[in-house]
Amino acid sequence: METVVSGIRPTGNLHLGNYFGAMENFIKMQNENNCYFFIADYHSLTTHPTPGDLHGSVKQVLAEYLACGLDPEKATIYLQSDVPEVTELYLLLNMNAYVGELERTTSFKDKIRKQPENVNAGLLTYPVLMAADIIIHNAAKVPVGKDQEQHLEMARKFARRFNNMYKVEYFTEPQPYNFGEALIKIPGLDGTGKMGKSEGNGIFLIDDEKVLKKKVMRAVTDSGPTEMNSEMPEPIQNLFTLMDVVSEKSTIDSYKEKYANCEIRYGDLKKQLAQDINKVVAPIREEINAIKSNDDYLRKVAKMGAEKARESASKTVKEVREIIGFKPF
């Protein structure tokens, strides 16, 4: 059974793309591996150094992931800030990370362009903290998106550099987690691209029925087909892609036939889509709210996760300190 580590940023809510993409694979992953899922509250400070309600954001994202199927009995679910060993390893790895290589990372260059008034040291050393998060549990695999591939490569580099500098074979060089199948890509409601947190084109699991319907009814469409069996433009294909994951096959076939025959009414299509999405989202939304209101349960999950994570992390830091040469008198 391999050790797998994955971070969760406490910014924004989970949307349909997260649920039908990463979450389904996370649930499979926790059944087959020794998984550590952490809420990256330290990482969030690199872009939001003065959060309005950090605790509330952490509580929300923890409730959402639990409602979607992460199981604290199967996986270790914890807050990054509850494991001080992470910051100690981060400090030690920083001593062997070079300013030039950190300044060349794509994410750093992107961030300083987007937030020139907040180019902080944490932003520069973000890849080092991410490496500490991963290798502190000696993870063999890490599920990463395209935007995080470079950071994983740097984690491998820091692990390899530590081993070489101290002439040991201590840290595992983590590899990308391969889900075996392509992730389901849920399109946004703006007609192009995938659904995202910051693009303003998403349907969130916490959205109530009224909000959800309003969003779907505003989805980008065109004036409708004018020729029989014409090819669907991207915005319309996106609506049918959404239907593919939430609607009955007979419903999808019916609307595809109407499109092919130039009889489709987009208003009717959107109403049906909103109704079908709500059928999927409603029980998850109820579970999120129930978990979020249960402070005792959330406290228990966080405490249990911190204890399990610290057991692994403290062993690593103790051994790293001994390898470097820190020893008690």
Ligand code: TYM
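For comparison with the form predicted alone, would you give the structure of this protein in the form predicted in complex with the ligand?
Shown next is a single chain and nothing more.
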């Protein structure tokens, strides 16, 4: 049985990128592994949410985790901030993470561009906190989307560095995971880039059928191919990437053929895509609303998860302290 760890930042509702990049694998993995799935609420502080927004988003994401099929009896589901041991490991790892390498991280460079007014130290050391999240349970596998690949590489580096520095084989080097397949990047509906929470290009699990359809129908396309078998431009490829995760193979093949023959009608393709997306999210949407109003249940799940996660985390921190040389007289 392998240990698996992954998390999602509570900075808004979950979207199809989160679902197909990560959640779908959480659900598959919980049956056969020792899984820790958490809500990365410390991480979300880099964008300075109000207390009300933070609390609301954490509750929403917990309800969404459960609605997607995460089972608190099978996996340890917890809030990151309920496990303060993570912050101690983060501090210890920070001593051994270099400013130069942190400054070169793609996500940090992105943030400097996107929020130049708020380049805080939490953003710089974000990959260190993420490494602490993962190695605190000594995870072997981390189900994530493609955008987290570099962070995982850094987690391995920090784990290896600790082992080398103290001449121990203590931490496992965690691998990004998608069932032997390449990691997934779900595109947004705006033609380029990935689907994101703050990019305004996402389809959320709670979007109702009408909203969802409207968003898909507005997705960027072009005027259509004019030559047989021509290469697809990115916005069109993106629609097919979405189809790949929600539609039947025969449906996808038939639209690909129409594209190759210059017979494609984007309106039809989008209608089909919206329908197929709705098939996946409709049952989840209903569950989210039911679970969200059940505070007792959410409280119980969070409490149970916190206890299990702290047990594992405190064991690691105790051992790490000893390795480092913090010992009783």
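Model, not experiment: these values are computed from the prediction. Numbering follows the first chain given and starts at 1. Throughout, rigid core stands for the largest set of C-alpha atoms superposing within 1.5 Å between the two forms.
Undergrad: Is residue 233 one of the residues whose Cα moves 2 Å or more between these two forms, with the core superposed?
TA: Yes.
Undergrad: Determine, after fitting the two forms on their core, whether residue 16 shows a C-alpha shift of 2 Å or more between these two forms.
TA: Superposed on the core, residue 16 moves its C-alpha 2 Å or more between these two forms.
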